[in-house]
Amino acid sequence: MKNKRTFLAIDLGASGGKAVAGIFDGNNLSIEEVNRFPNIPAEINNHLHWDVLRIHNDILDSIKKTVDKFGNSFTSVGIDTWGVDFGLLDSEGYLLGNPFHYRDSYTNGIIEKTTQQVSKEKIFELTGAHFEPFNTVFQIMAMKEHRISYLDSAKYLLMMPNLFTYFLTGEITCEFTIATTTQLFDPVKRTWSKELINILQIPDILPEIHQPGTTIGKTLKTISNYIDKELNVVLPASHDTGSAVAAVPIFENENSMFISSGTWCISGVEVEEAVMDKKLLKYNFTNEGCLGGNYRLLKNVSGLWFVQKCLEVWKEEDPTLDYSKLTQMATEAEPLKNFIDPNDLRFLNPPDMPNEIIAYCKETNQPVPETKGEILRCALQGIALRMKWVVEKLEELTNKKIEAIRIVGGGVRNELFCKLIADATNRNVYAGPVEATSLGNILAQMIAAGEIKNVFEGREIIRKSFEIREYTPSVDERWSILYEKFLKVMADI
């Protein structure tokens, strides 16, 4: 029997971090959580920052932990995180600032000010990507506008899960599918727009592009003395959801959208070449790349968020409650009364997000939600509504039918969401794996070792390696009835 490798995957996500091992045989793998830790935003003077250098120990002490279990046989570890955040170092190395969490309101009013300066018409014709307030570009333009000093005395600009990768290894570099996050990147040239940079008088920081499945460097000497061991450091797709439709298990030329679901549900297909067309524009689609080299043509819908964050307010009452708990009220309550629109940007960070959800209600003339499972059954119905709208907008603009929907990702756990989407879309829903992030990412460094030729065949492993639950959409009129009353009040976005 083939030698089994270890393989390290870190994955930083919006409420916490996780270092997931996959084990590999060469025929199945399996996966097993070596560490879990908290990944909050530091608050300081009224700005939320990524918390740097405690998420370094703690994915050091992720590596110490893998060593020790796995010994010989861990091989190599990968970084992944959500898009758009970055790091600023200085001609010798040293961070510059804290990095900002794109949480943070320092980009209010950003696209308005910087579309001043050169048109929205201009800015996808060169980019292709979608208009956020926190995608990387308009942080720039925001730490511009807010005179921030240390701008100016950066040399590089590093994505967050590059910074990382920087901290464990000294290499400087960009990972393809994070650079399609900033707005800055041209997806025909397949490099940095240095038309738009040169527009926006952007500083010329930008790193080197590199493929996922690249190994670009080995622990530094003080880091393998701490580890009792030399590591290869490979980029994964360090987009996090990039890392997630690697492991989607798709057929080769199934015609399916994929669904990362977590804090966000991003929503789209995978496309060889990236879709220029202006009625992404008009959606706010966006081109974002791929482990292989592919896009994903998607849209970014808020997911789970709404959960997380009514959680957070009835567990001050309630220290009990828990994911599970409220599901469960959930699926109880009575359906389709009513929804919110997910994208609303009302609901981007509200202090009471369960207010939010009624006032909404009571704003649009709907019935008005009053206990925490009628709350939450209104949340997600409205998620399922936009995911019905997305099907019907990617399959204008690919000129493809969507026969089915993948959800990966902890969505995957709430049976409530993936019956809710079967239903609202009338598409079979296939549900799995859970841990999809982690799988895409050891993918890549399967890839790097050379036990697997591409994502294909990373794919194929992933199918009869775990679970697909598949859920049939039942018919009810009241969705197609909810439907013509969310395209009446939908947010433009």
Ligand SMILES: Nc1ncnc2c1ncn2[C@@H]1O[C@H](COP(=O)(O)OP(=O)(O)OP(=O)(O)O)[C@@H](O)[C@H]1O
Contents of the next structure:
Amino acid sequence: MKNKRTFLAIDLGASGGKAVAGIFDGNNLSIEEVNRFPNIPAEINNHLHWDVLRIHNDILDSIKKTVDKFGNSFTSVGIDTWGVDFGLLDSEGYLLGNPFHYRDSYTNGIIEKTTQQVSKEKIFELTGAHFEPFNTVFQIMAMKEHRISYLDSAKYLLMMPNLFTYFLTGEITCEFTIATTTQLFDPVKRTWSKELINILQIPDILPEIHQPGTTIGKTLKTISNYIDKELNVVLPASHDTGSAVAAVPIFENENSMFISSGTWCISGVEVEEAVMDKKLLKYNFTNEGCLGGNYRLLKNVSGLWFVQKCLEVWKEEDPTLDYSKLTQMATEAEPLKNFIDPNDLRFLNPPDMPNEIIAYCKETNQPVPETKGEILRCALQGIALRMKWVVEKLEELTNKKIEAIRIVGGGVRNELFCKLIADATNRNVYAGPVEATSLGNILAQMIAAGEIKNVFEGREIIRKSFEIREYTPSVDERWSILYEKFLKVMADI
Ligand SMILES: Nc1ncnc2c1ncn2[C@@H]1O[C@H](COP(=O)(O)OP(=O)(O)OP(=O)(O)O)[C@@H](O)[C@H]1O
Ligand SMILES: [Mg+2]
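The structure above corresponds to the form predicted alone; please give the structure of the form predicted together with this ligand next.
Below is the whole assembly, all chains and molecules, this chain first.
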């Protein structure tokens, strides 16, 4: 029997930070949650920022707990977060200012301003990326616009997961998958887009790009002293979706759509080369990098954010409510009466989500949901209809039929959500694993340690180690009627 090896994934999501240990015995992979900590943005002067130092301490604490529990078998750590956000370092390596959180309003109106300088078509041609106001390129342009002076003193821009890696190792890097979320990366040349950087006069602060699945360094001496171990630090797909998709148990020649379901439902397919068709611009799809060098052709759809925001409001009157109870209520509510469009910008950060859903139904002349269950069902049906639309667009863009849908992430726990997607898209849904992001992060570390050769080997291990649940679609004519109406009122994003 082979010695067990332990790999620690630190995953910083919107609903919190998680430290998950992956234990590999040479055959099977199991996971154990070592730590959980909040990842709440800090508000200063009406701006939202990352709570950087607190998270750094929580990361150290998580590593220390793993050393205490797993001792010598503890092989390496890797960090992933959502995309686009970054910190700036000066020439001495000091962090400048407080990194902005992507939901901050400082980027309001910046796409419009920037595209007066250079057209959307040109930016797309150079980056193959979708347009979101929070993309790194627009955050930098917003810093210029608001004259945030420390931008001028910056020597390096470090994407958030790579900033936390820098705090552990002192190594300055930008990992490939997170680089592809900046909208400054040329996916055809597979390097920074010098042309766009020149046009927009972005300072020369982007570090060299490294591939995921590589060891970037060892913990700094002070950190090794604190954790009682000199530890290897690995670059996973440091974009959380990149890690999640690495752990979707897709067979090598299977043509299925993945949904990485958390706060967002990020849906797409893996392709070998970036798709640069101008239709992507029209539908606002993007190309993001994968562990192993492929691209993910995908669409961002707002996801379980709706459930999170409704729970936040309702918990004020009933603190005993939780996700399971809400799912139960939505399951019992009358089906197929109404929907929202999850990507309508009004839902980005409304003060009262349940009321916003009700208002949307009124304004689109639909039956108004009244109970908590009805409100949630309405939101989930909207997400399912958007998924049907994404399936159609992916088939059009790739010229291939999507045979099935694979869901990973927190949404796997919501059976109604999985079933609605099967029904709306009329496709079989395979749901699991829930902890795909941490698992994908762990697979990259297993590649770096020489335990597996590539992502396909990793997916095979996931298939035999974790439960995958199948949902088959039920036919109901009312879906077509709702979808027709959805197409008429859906937002153009
Ligand atoms: N017991 C449960 N029943 C139903 N749904 C659940 C349950 N537990 C969690 N969820 C859903 O999972 C979601 C969180 O998923 P996940 O942990 O993957 O998100 P995240 O990683 O924080 O978000 P992101 O990566 O998108 O920033 C919650 O919003 C909730 O809707
Ligand atoms: Mg996540």
